[in-house]
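Here you get one chain, nothing else, as structure tokens; it is the form predicted on its own.
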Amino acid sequence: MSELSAPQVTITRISSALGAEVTGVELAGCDETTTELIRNLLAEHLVLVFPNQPLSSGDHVEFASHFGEPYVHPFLDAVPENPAILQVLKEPEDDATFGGEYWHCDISFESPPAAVSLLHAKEIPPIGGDTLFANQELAFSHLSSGFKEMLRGLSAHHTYPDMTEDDERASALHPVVRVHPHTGRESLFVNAAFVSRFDGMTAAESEPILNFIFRHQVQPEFQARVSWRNDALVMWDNRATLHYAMNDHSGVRRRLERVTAMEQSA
């Protein structure tokens, strides 16, 4: 247990690398005191799990708006209730999961990129469908001093799959090592879903360095695993984590809803 800011709130760590479960909080209509507590917990743990949160679509978007402007995706369809809510769906007959082919952070092809994602569980398989998270601050800290210094001088192109760097809707340039705008901590900011090259290098020249980073940044020692329950809400900081949806639940439906709050320009 950690030191508690309110007697009814319980914080239980998920792993030594990152993540905590938070109980005793109602997210629907939460006040600024509760929101500030959650901001501080997110800065400390990077991933927060809130069980038993039967949120409406409006509740979900309202809570997300405390952490940035809710994002309306230009390439994916939203749920009918709200343009800022994406349905994360795998039907029983589907082979692939939504966003599950690569470790990634959300919406890094925008500038500024995503700040916080908030995923709400609607229909969960009886077994399987967990989400893995990897701490990119920890991953960066485990690199050599020389490699860290080299990476601090690089930027990378983040491009939406099957789009080009010339499309302003689908591509952004970000430092490979990001300094978190609120905590000041450094983290790796590349991911295999959106990044194919460093600025000033070709994809072929970038490939060996990127492949090393992609392997390094998701080592088991940097990970936490979240097992879903209906009505759970999980939120994570995209600027310092990667995530991966397990594709181990064939023949059953898995449905969640996601709102992503964007980082604000300075």
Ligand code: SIN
Second form
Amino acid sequence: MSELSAPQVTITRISSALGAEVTGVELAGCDETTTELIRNLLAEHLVLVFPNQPLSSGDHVEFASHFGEPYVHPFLDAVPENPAILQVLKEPEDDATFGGEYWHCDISFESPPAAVSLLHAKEIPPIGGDTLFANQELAFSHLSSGFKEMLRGLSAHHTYPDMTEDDERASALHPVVRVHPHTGRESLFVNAAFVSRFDGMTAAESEPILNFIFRHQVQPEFQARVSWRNDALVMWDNRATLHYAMNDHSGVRRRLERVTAMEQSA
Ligand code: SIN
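Could the form predicted in complex with this ligand be given as well, to go with the form predicted on its own?
To see the whole picture, the full complex is given below, headed by that same chain.
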């Protein structure tokens, strides 16, 4: 394609806290120049929304693998086409959403934890089923210097629900303040789905501080909201964001497919 007829890339921010919609790129089979552009945009906006990306399972996993090793989940079923694609499904009769009603990042119970998740929309309800995101760099930056300094000295145990810290497949210890490997920025790295105590403290001792952080880290001012359309691909940086799927579409099917690319070992 000549430069003159190349589609124009447009970037439109979706909230002042984080997130941008990107049009004019084709993710299936994208080249290294486009991948580098997307890496830079993700570092800047933390959540990227790409409308109208009809991807095969192979395209989805191939694109995800530019951002880290695609993860095969030890406890959840993959789609038949590929062991690295999780089905994110809520049937009309289901009460709970796939992720439960918790703000979380993906796969923080592993070491190293998840880098980037890429969620592709297959069947989206006509109304509802949005995903909320919260910027954890912004959340950290809004703490006092004394509280930040205390958190820099702490680590937390991230454990898969209903599993124990002794189970290596299900539990990992991470610093509470995560330093982004590409940008060097600091973010809050605890979440209500996987963390119930700091290292060296009991759950009861940790609880008041964690409850303060869990409330603080998802304030509306730190958030963006993504409304889905079929074939949209949304990618987010698990190192610096939390997300929450709205449970407001009972009686209607919602189905997406997720690949999570893992952080590389240092
Ligand atoms: C997830 O928690 O990874 C899925 C988010 C969603 O269903 O919107």
